[in-house]
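In structure tokens, one chain follows: the form predicted on its own.
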Amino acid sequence: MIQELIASTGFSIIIVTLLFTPLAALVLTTLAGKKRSIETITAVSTFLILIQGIILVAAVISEKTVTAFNGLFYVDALGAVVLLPITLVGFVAALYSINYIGRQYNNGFIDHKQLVRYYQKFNLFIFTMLLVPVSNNLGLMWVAMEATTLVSVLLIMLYVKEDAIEAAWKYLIVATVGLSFAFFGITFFYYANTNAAASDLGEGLNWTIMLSNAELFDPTIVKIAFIFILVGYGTKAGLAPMHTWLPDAHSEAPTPVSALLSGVLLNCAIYAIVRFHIISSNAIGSLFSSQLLIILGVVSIGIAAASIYFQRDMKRMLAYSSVEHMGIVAFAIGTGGLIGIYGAVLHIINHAIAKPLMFFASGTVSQKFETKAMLHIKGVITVMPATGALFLLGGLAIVGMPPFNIFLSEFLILSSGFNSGQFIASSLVILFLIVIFASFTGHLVRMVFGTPRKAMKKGDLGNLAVIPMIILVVLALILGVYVPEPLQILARDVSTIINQGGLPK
């Protein structure tokens, strides 16, 4: 049925409708006056985006590559791996927003204008993230990444509080400076491409064209260009030491936005790095870019371990956990090989499931306890039985406890690290992960169990606060014991793209 739909509509229509849907939702939320109408429009829109995303991913699995508009848009297995979590997390975040933002509205923390602005920016944020993995033109991809910054800044400062505004400005400045470095990197790669082959501006910026010419690039220019790319997009990905904006921004943003920032936006930046890693590997071999990725990956995990150990704020702890997991993905891409890339693909998806789950749980807990300070949060499972149980399960998943999904991907990645001869780096990663496991679990247990510090009314905060978490917990458990065949195909195809430095066959 999916193949018939693809054949009847064409790839161009699929991509256009995918990108058009959040823009249409943006217009409709602006025109709709009532709160319930705005929430329904966004929920329906994100559900349609999820369905369209699944259709596009199915096309990629079948056809290996999907192109549209003379190569302006291009989706392969690598793009599909990033696209799928955007559509999934976007949908569950929209469901969760109905309860979370609705409660903020009912309690007077935001007014109707802020409610409308939230859903306007939410839909626009989804659009900008969708544009990243479908763009073949690297200049367009950079514009999309910059647009995600501008839109998410407005979402972070939704509450117009001093801390939120400060975090938003810090994020804007650091991320924009980082993306300026990425722009210089793209310029260097374009210069190498135009020197190697006669290409106009449009074609010269296409990833597929650049990849086909990569063997002719000047090695010195490629090395300089990739360093700019790694620093630039690494800043947006939250890789240390360029991660300084991330804890502030993620902790101050509304919880559904934190889930999107941490669960999927960071993946978009990692995706951009990997695209240039492939070009660099074709041009000068993989050693240079791989070693840089391994170094930044290990440093990121180490800094996250120290930060989580000393952390006292629940959402900031989750933000540093994102630094850790982006470091793990960078380490996996750097080690390479079939097992390493397979593990990286699974980890991108696994983190995109487990981290929004934890942000949703923490957001509900902080609303109930009226604080993000872990010291003042005790006995969650007593006060909120369903949320407390899901909070505990999500925490076990995010630290890599079997049988949850992250355990499987981390096991594959560490196996790849030792198989590739990276004994010191892999040993350091294990050491840091042990520290993170002990620290995070200690914080989690103290919050979930124990006696609440004050008398509280028992009960969860509504079905729409719990249902999105249940969906994610189920997915985390399933992917911990079974990897569906479509995901296996995508992982193998991504391994071919990265390890063989070419287009999937």
Partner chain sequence: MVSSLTLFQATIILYSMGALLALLLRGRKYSNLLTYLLPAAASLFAIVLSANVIFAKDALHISITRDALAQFGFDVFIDGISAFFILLIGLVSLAVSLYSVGYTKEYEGRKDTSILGFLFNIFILSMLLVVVSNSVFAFLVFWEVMSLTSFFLVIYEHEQEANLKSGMTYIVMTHLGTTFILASFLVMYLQTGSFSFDAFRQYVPFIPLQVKDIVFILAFIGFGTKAGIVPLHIWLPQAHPSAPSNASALMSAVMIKTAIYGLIRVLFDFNSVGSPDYTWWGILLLSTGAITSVIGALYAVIEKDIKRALAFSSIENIGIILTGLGLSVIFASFNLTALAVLALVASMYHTLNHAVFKSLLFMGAGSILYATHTKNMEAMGGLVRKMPWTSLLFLVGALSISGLPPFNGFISEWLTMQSLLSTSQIPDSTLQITIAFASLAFALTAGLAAAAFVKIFGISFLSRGRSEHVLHAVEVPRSMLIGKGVTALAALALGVLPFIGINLITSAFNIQSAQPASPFDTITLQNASGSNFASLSPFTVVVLLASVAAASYGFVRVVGGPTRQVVYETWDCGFGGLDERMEYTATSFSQPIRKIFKAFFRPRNSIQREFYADSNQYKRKTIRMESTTRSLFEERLYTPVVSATIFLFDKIRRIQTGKVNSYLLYILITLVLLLVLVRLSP
The other form holds:
Amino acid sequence: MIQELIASTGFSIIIVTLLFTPLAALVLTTLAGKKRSIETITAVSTFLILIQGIILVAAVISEKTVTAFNGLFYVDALGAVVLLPITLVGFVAALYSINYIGRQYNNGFIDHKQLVRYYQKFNLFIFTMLLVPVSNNLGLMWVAMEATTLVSVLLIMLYVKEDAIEAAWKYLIVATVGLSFAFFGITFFYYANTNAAASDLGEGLNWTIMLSNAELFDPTIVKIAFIFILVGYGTKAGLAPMHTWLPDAHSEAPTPVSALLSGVLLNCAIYAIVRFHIISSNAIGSLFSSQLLIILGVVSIGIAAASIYFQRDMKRMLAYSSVEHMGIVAFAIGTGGLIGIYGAVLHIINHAIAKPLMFFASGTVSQKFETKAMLHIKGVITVMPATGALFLLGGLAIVGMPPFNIFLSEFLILSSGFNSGQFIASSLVILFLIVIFASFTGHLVRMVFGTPRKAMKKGDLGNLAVIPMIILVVLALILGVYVPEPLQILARDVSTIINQGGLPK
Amino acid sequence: MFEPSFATLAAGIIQTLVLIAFSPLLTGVMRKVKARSQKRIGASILQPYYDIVKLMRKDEVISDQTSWIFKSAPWINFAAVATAALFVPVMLAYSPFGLAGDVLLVIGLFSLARFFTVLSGLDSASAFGGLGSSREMMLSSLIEPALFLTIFTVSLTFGATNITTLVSSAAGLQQLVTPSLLFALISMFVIVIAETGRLPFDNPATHLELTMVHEAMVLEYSGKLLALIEWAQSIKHLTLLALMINIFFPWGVATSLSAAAVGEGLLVFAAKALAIGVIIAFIETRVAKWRLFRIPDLIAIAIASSMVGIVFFYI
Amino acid sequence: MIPTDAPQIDILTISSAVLMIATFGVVVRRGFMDWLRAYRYQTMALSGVTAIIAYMTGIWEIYIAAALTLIIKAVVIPRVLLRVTSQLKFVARYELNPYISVRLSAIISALLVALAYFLTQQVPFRSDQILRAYLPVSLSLLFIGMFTMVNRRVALNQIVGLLIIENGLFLFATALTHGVSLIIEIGVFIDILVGVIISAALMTRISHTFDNLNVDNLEHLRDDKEE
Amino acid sequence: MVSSLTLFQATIILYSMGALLALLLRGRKYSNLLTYLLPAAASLFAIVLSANVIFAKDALHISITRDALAQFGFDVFIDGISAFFILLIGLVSLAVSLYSVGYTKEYEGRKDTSILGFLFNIFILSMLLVVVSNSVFAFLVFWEVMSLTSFFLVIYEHEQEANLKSGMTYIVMTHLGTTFILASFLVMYLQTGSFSFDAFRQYVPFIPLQVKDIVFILAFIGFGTKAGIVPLHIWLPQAHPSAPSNASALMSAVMIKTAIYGLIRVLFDFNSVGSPDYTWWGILLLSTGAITSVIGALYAVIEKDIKRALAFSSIENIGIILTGLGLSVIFASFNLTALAVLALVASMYHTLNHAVFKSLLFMGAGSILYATHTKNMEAMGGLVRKMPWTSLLFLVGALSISGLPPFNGFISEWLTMQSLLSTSQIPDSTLQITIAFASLAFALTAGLAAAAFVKIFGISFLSRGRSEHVLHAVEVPRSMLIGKGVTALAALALGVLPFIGINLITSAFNIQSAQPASPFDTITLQNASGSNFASLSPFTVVVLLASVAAASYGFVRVVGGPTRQVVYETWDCGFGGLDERMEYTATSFSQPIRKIFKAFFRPRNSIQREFYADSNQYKRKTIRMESTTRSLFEERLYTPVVSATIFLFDKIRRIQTGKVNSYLLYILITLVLLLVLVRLSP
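Structure of the form predicted in complex with its partner chain (previous: the form predicted on its own):
All chains and molecules follow, beginning with the one already shown.
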């Protein structure tokens, strides 16, 4: 008992330092004036975050839960699964930013003031995202989620361009409205909680408390509340038909931010849905929320499939692919079971590896070709051998080609889909995946291969543009054939949490 | 059945030699019959022999565009056809080489012969050669299924594709004309005509480019090579007739190796071959060559006939 | 079920009616200044309702919430919006052509209110009078705000919908939970404030870039174009 | 005796080293040699490995990694079936590796050959790993790696738009196929609760028949796509010609056989098809095989791109293989074991043969490409004098694939025909008649295939050169000849001594049958009453052929005396000036067949005439005729499906209107809809 306490307080410091690091970086970037030092600060801070994140995840693996501030912060395996991508993608995105934003700066697209702002908001964005998986208090989680919207809107607005402004406006309006629905849902759950157990008013919003009372919840309220949550956080997670802001926002953001939005932020929203899915399952059985998740998941994949074929903008296509993958995660969680959750966990991580890779590559490509229109991009592999190859590999990973990681998770998810008796939904998913494969690969192949339209100077755009991609591609390959032991334990714990009543055993 | 021994082997080789030796005679007889029925006197029935010998002694004119394919094709053609003849019983009820190959091998060897003949047609860089080759391949690719179906019917009836087994079963069959065999016979007859390039498929006596098939392919040949081709054609003709005769009309075929039986077999065979040859010759005088693209209709009749034969077998 | 405490019921019913009327006032206004004024009144009604809840439950924190509402929503936010519009070169003060006419939108809003009552009937209130009175109202506000946003073409006037939704949210939270922990409430307030500020900043950008505030300008990113 | 494990490891390591060295030694001296000699050595190891498994019965069964959670891993199991296909891979890759040493010079200076070498090695390795995988996950991973590397090989010359297009068709179709395979495996997983093939072997026989039917249908479509069965074949004639010739040799000769491997696993390993319930599986295989073979052959005849023609011929041969396989299943379902064995041997023999002669032919086509830089047969001609060895070897391939004695194609087609003829033993007359009609298709195929290869060989190698492409053609380097020579020898050996192939197959598939015990024995089949149904001794036939040829030569020499030859121009009817424009072309050669099957080909001739004066239409300045055929499957099947899908998607994607109002409306509608649903549900 005491040992546990010591251990948990020991690790709980990491939660605090983890949250403190980006804030410190924010302050430092504001103070430091030089471009080089700002970049260094951000890179170092994200690296520290990565280290701390890994330690925290390791702690979660061994201790099952880590808490801080009297239960305000609570990290279990589920949180760890979301935390890991944030820290990882945060780090590589910071690395990539140095090259990408630096190049934009050198090319005169942004001035020094915008550069400083970019890094400030970058750090702030990381902070708000980190806050989501460590919060036990669902209200705090909501605030953090809303904050991510606001910060990311500011990041999208970095470029003073018509399209960027349009995207930011749509994102702001749709996401804010969506999140207000989520707040309705949270309040409903809180009401159900206070009704069920009148005590503990102050901590009634804590997930752990809510979970322990879940069996006493009123079924009707839970159903209504979950619908609000699903529509609300589903908007933020990019589940169709609430996904409409996503293609705009993700495609118009600066590339490193696109990577964070697509690879990480969507996971946070899915994470929030899963938290409530667990409560709802405990209260009224998992059938209701599972069915809803499966339906929205399949619809998302379908709409993404329909849209990807017609895309002309590279980043927009990637954004639709994110809709698809969030749909797959929702579907996986809906199917449940050990394999389904295992697949979902891996898919969250895999998508967080592959999608930033694609965004980075597409960012580099569009810098070189000075366009995002796929029609005008040809022969990337001839012009930029390394980037082209990485772009290609990333794309193949995204569409679920072995030996890359997403194939593995999709394989598990489809197994789980069939296993849970969702034959029609699973067949639809398979069908849509084929269509997505065909259209996505078609676009990709036409960009990567062929002869460039005009004579272009050969060569990649610097090591810092390539190294983050190499890191990600190596991870994608490794996770495609082998799931490390810790990750398996983590997945098993998540499965326990989701399938067996929420608390890690 | 027969036991493999030196005697049977020798008898087998002799019957093949008989077939090879007498095949030009059949051609001669058919030409004579044809001429007579057209109110011509016609050449001697031995004329094909004279032709062959004469050609063998003549110089060869070889096109400067040709390659070794052109020069070797007649040899391969002849060897393949003559080898095929080894597997076909003539006056005996068996062929001693029956264990080494069956009727499918015979067809295979004919195909081999044709393959090279057709290539030789293409090799000479003449416009005629290509024409002949193209038409020949078209015909053969259609005849192949008809032939296979005929074999199918026959092999269903007699339970073998081994020619020896076929002929001995046929010779031992009580009720000779079963409906399925009758249909197979019709089919077989068409095939024999088509395979040997007789009217209405092909006119062996023409050199008009509109009607040529086989002749167009071998237009460039002269001397020994032409002799080989002509002879091989005759052998092929008689071999197919022998096959037909011994499967469908096996009366009098020698089942034992006694002199009397063999003699009788030979005579009966000669009579039957001559009869069929005469029939074909008569038919040839009666019909004109068909338009090339009407020929598939005829082959379709053969195929349909075999199919009906198969259905009859099972009913 | 016969209400046990008749006078209270009256207060609740009347206050919710007042709030609804104030809301309709916002919905039917087309001009920016008009709806801003109407929104102020609505917010005042809302803070009054909040005060009633505070009085009935006796939780002092809700008074603070009521005061905060009054200060932030009735004073600060209109100020911010006014400042934004004063900076604009061209101000679309009137919503010229909403997708649905004002008359029809009033009727649709009424239908949405009915829908809200229909949907909330199944919620077990456990004889909580406040909830019974205000839950449908808050849901109505949510729907009406949403509908207003769908209906309006001018960015500035879409904010009104957002603000109605936020009011609904606030009422809902207060009615349902009688004051969630204060930190969260303040967080929500700050979020709203920052959201409005950011949207204001965005609108400045929009008007600078497009010379007006019509949402029609913001239809470049779309997927229904012909190939 | 070296253990199978060591051999297996050595094989894998050598291929991997080949791949790595290809990348590392980019552009150095000897890099080319190392890149292709290493896989050649590895192929030797693979051949020894398969011999070890087949004849020494040293099967290999190892589990490499296993995922604790989902129970899947990379298991390896090499039994006779795997070993047979390893042998196929080893044999072909040995020849093709040797060939590649010379062939890649074609790309030097133009392309990065190190990538080609890398992909080449990985491709072979992945095929090898596919046939040894013993779990669903491993199988699918290697299967897709195989598809992926072959896809990259197809688009290796990506500068040409057409190659990209064919690559896309290929990857999409193959992915579709993989999805079906995945679905099939998933259904088996549902029933057996395991991803391991061992469990499939153990439990699949016990799963309900209807489920088994579903499994089979899914697997058949999945593997069929890879094999190129009609109508899933459309990728094949696009992809194989686009790839570099060494890769197309591998793809056509081996890769599509991995699909046959998969089918065999499903049919005979996971199931044991021994009851009439499975008859319709066999009928499905047989009828698909028949249709596939005829259609493949028909297209092969009219094609004028040499590699496309070869690709269509691969489709045809897959049809023949499936015919044998189907017959085997039918026989097995009626417990006619001896006949089932015969048909299986026929099918597998043809698999082996096709690997041998198709790689030979593709290498030959590659040699032509190397020498003339064209794939268009209309531009070739006269190569027999410029490239004597290549033409000889190509002729061997053409004879083999046309099923002519004494080459290997004849043996397998003979065996298949014999199995077809044995249908009289099936106790079901409807089935007998059906199969009889299927044999019609088979015979037609044989005829058409011969026509196709007469055309391919005749038009490209014989007569005059038709364009300047062939003017400077010279014989290809020796390594390329060695590669082709290996396969040509194999074709001859398998044709003359079928004992080799049949013994190999019977031991590999562990089936008992009375087969020739010595190399010179005959193959003998008995009919139901015990007498000789058919027998064949190719060795004797060869001896007979040779002696007849010798005898006839002697006779002609004696009668005719010595030959005096005069070389003169081809006869030109006395007009003179016979030139290459008057020769028959590939198109004109196939014209009769095109016309006879016009319902299928839908040929269209468009003729444009230009006159000196419009008043006199007899004096023509130019006549230009273009003859086109239409691809029925693409027009009638794929285009409608694809355009319907696109139409539907076009409607769906329009929800992204660009108006934030409508976006909010979607959210509102979703919310209200869900709430109303909850409200209305009890």
